[in-house]
Structure formats: C-alpha cells, structure tokens
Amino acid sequence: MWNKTSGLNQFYNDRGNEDGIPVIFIHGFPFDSSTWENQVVALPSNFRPVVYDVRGHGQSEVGDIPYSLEFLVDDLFALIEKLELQQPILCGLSMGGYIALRAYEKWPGLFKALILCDTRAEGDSNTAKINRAHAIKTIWNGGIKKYAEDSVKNLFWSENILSKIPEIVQIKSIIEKTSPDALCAALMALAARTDSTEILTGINIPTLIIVGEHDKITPPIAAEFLHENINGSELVIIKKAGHLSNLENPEEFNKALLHFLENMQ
C-alpha cells in the first residue's frame, strides 16, 4: 500500500486487527520493512502491526535530496495521520530509534509506548561522522557492493556471519538494491541529526530498550545510558546477537517484545 500524504510514494503494510493496539515498526539504515517480518507474525491478534519503508529505502520513493532526520519524522507523522492511528507504540531499530526519539520529542502525547532497539540518543561523534563520509565516498565511487560487504561485517556478530547465511544474503540484497543517492542522503541526515539526550529524563511512557550483546555500532553501554536516564524503562540484552538483534536472535528478541507488550493490553 502507498501513502502520498508525505509528498512522495511511501510503501507501508498495515496488518492485523484494525481495532488492535497499533505497533509501528521502523527499520534501521540501510534496510527496509521486510527485516521486521519475524516480529510482525509473532504479534498476538489484539495488536495491529504497521511496517513501512523509510523514504529512499525499500519500495519507497527517493524523493527530494538532501534528507534531514526531520523529513523522516514528518513522514512517520503523515503515515499515522493517514491510518488514523490512536496512541501507537513505536518500535525503532538503530535509525528507527533515532526517528522514534525525535518523534516523541516533537509530539510526546501521541504515543502509548516506546521500544528502542540497538540505538542511541547521542548525536554522531566526530569519528562517526568521518566514517559516514568514508562510506559516502565508497558509494559515490561505485562501490555499493563493497559497501554492503563492509556493512555486514559490522552489523552482525562475527559468529553469525558464518551461521546466518539467509539473513546475510537478505541484508546485502537490500543494500545493493537501494539507490546510491538515497544511501548518501540518509548518511548525511544521520550525521547531522540532533542529539536527543536531553529529552530522556522527560520520557514518561513505558519504554523497552533492547540491544544485542555483541553490537559494535550501538553497544550495550549506549543502551545502558538510555536505561539509566529513562525513568522506569526496561533493558533486555539479546545474547548471540550484534546490531541486528531482531534478525540474529528473533526468538529471544520476540520473547522480550511480547513480554513488554503484554502490559499494554
């Protein structure tokens, strides 16, 4: 299905019970909504899972360049408006977590709960900005396959690179199919995003924080910082997982997700 209220064709899939509690899954960079399939099918019938492709990713249009994180947040609001979702739960991984935190900052009364996965509140460090610049150069020089290959080495726990072959193939394929312009635009938007640390102590809705124990990109220490600063939050560390904890260990991820959602009913 397509949403044009954000000014571009944005792909989304609204599944489950229309009268259920809406849960919006926001994928990370540079993936698409298909990475949430293990979670969507696991939700009980009294929930309404909604997935979508962030602009420039998956089946969504690239739209105008350059990007800002604010554009991605406004796209989320446009989807919520189109579907007339009341008090949705936001579940965001990595970039999806950045979007979720900024959305809460802009409209805190809109959401029922937050699920922040393998993400952080801080803006990019200088080192991270430099690394994003190097990635842009690689992509500009026609090295999208190299970029995809380099990415999976950081995204997955080293032991899962050898054992999670279908997941590795899936992620590489998604990256290689993504527009180079969109990849570069998203990288610049992430490098320039605002810091969300100041809002953490003001979050007053149920919040679950999930992180892979071997996450090199947003390590457990970043999740612990979120947990320490968000009053009443829950923290779950997923064993045998790196940055893509929902793909690398979906059984443990779903166990944490469903336990948290039980209290939302």
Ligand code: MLT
Second form
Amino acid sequence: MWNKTSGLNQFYNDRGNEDGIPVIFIHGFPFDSSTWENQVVALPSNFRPVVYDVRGHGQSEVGDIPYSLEFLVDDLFALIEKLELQQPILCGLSMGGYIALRAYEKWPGLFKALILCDTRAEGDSNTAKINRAHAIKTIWNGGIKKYAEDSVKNLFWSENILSKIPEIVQIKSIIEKTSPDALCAALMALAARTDSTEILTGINIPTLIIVGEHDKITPPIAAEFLHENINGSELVIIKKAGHLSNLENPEEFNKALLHFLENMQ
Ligand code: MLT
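Alternate state requested, the form predicted together with the named molecule (shown: the form predicted alone):
Okay, now the whole complex, with that chain kicking things off.
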C-alpha cells in the first residue's frame, strides 16, 4: 500500500485488526520494513501492526535530497494521519528509535507507548560523523557491495555471522538495492540529527528499551542511559544478539515485546 500525503510514494503495510491497538514498527538504517516480519506475525489479534519503508529505503521513493531526520519524522506523522491511527505505540530500532524519540518530542500526547530498540538518545559524536563521511566516500566510489559487507560485520554479533546466513543475505541484499543517493542523504541526516537526551526525563508513557548484549553500534551502555533517564521504563538485554536484536534473536526479542504489550494496558 502507498501513502502519498508526505509528498512522495511511501510504502507501508497495515496489517491486522483495524480496531486493534496500532503498533508502528520503524526500521533501522539502511534496512526496510521486511526486517520486522518476525514481530508482525507474532502480535496478538488485539494489536494492529503497521510497518513502512522510511523514505529512500525499501520500496519507498527517494524523493528530494538532502534529507533531514525532521523529514523522516514528518513522513511518520503523515502516515499516522492517513491511517487515522489513534494513540499508536511506536517501536523503532536504531534510526527508527531516533525517529520515535524526535516524534515524541514534537507531539508527546500522540503516543500510547514507546519501544526503543538498539538505539540511543545522544546525537553523533565527532568520530561517528567522520565515520559517516568515510561511508559516503565508499558509496560514491561505487563501493556499495563493500559498504554492505563492512556493515554486516558491525551489525551482527560475530558468532551470528557464521550461523545466521539467511538474515545476513537478507540484510546485504536490502543494502545493495538501496539507492546510493538515498544512502548518502540518510547518512548526512543521521549525522546532523538533534540530540534527544534532554527530553528523556519528561517521557511519561510506558517505555520498553531493548538492546542486543553484543550491540557494537548502540551498545548496552546507551540503553542503560535511556533506562536510567526514562521514568518507569523497562530494560531488556537480548542474549546472543548484536545490533539487529529483532532479527538475530527473534524468540527473546518477541518474548520481551509481547510481555510489555500485554502488561502495558
Ligand atoms: C541503524 O541501524 O539505524 C544505524 O546503525 C543507526 C546509525 O548509524 O546511527
């Protein structure tokens, strides 16, 4: 299905019971909505899972470049408006978490709960900005396969690199199919995103924080910081998982997700 209200064709899939509580899943960079499949099929029928491809990712159009995280947040609001979702729960992984936190900051009363997975509140450090510049150069120089190869090594827990072959093939193939323009535009948007640390103590809706125990990109210490600063939040560390905790250990991830959703109401 397609949403055009944000000014470009944005792919989404609105599944489940129309009267269910909406749960919007927001994928990380540079993935797509298919990475949430294990979670979508696991939700009980009183929930309404909605997945979408962030602009420039998956099947969504690239649109005008450059990007700002603000545009990605506005696209989320456009989707909520189009589907007339009341009090949705936001579940974002990494970049999806940045989008969720900024969306909460812009419109705190809109959401019922937050699920922040393998993400952080802080903006990019200087080192992270420099690494994004290197990534852009690699992609510009036609090195998208190398970029995908390097990314996978950072994303997955080292032991899963040898055992999670279908997931690795899936992630590499998603990255390789992403437009180089969109990849570079998103990298610049991530480098320039605002810092959300100051809003954390004001979050007053149920919040679940999930992190893979071997996440090298947004490590457990970043999740602990979220947990310490978000009043009443719950923190779950997923064993045998790196940055892609929902893909690397879907059983443990779903256990935490479903426990939170069923006890939150
Ligand atoms: C992601 O998974 O969304 C990215 O690792 C986020 C980032 O690069 O900051």
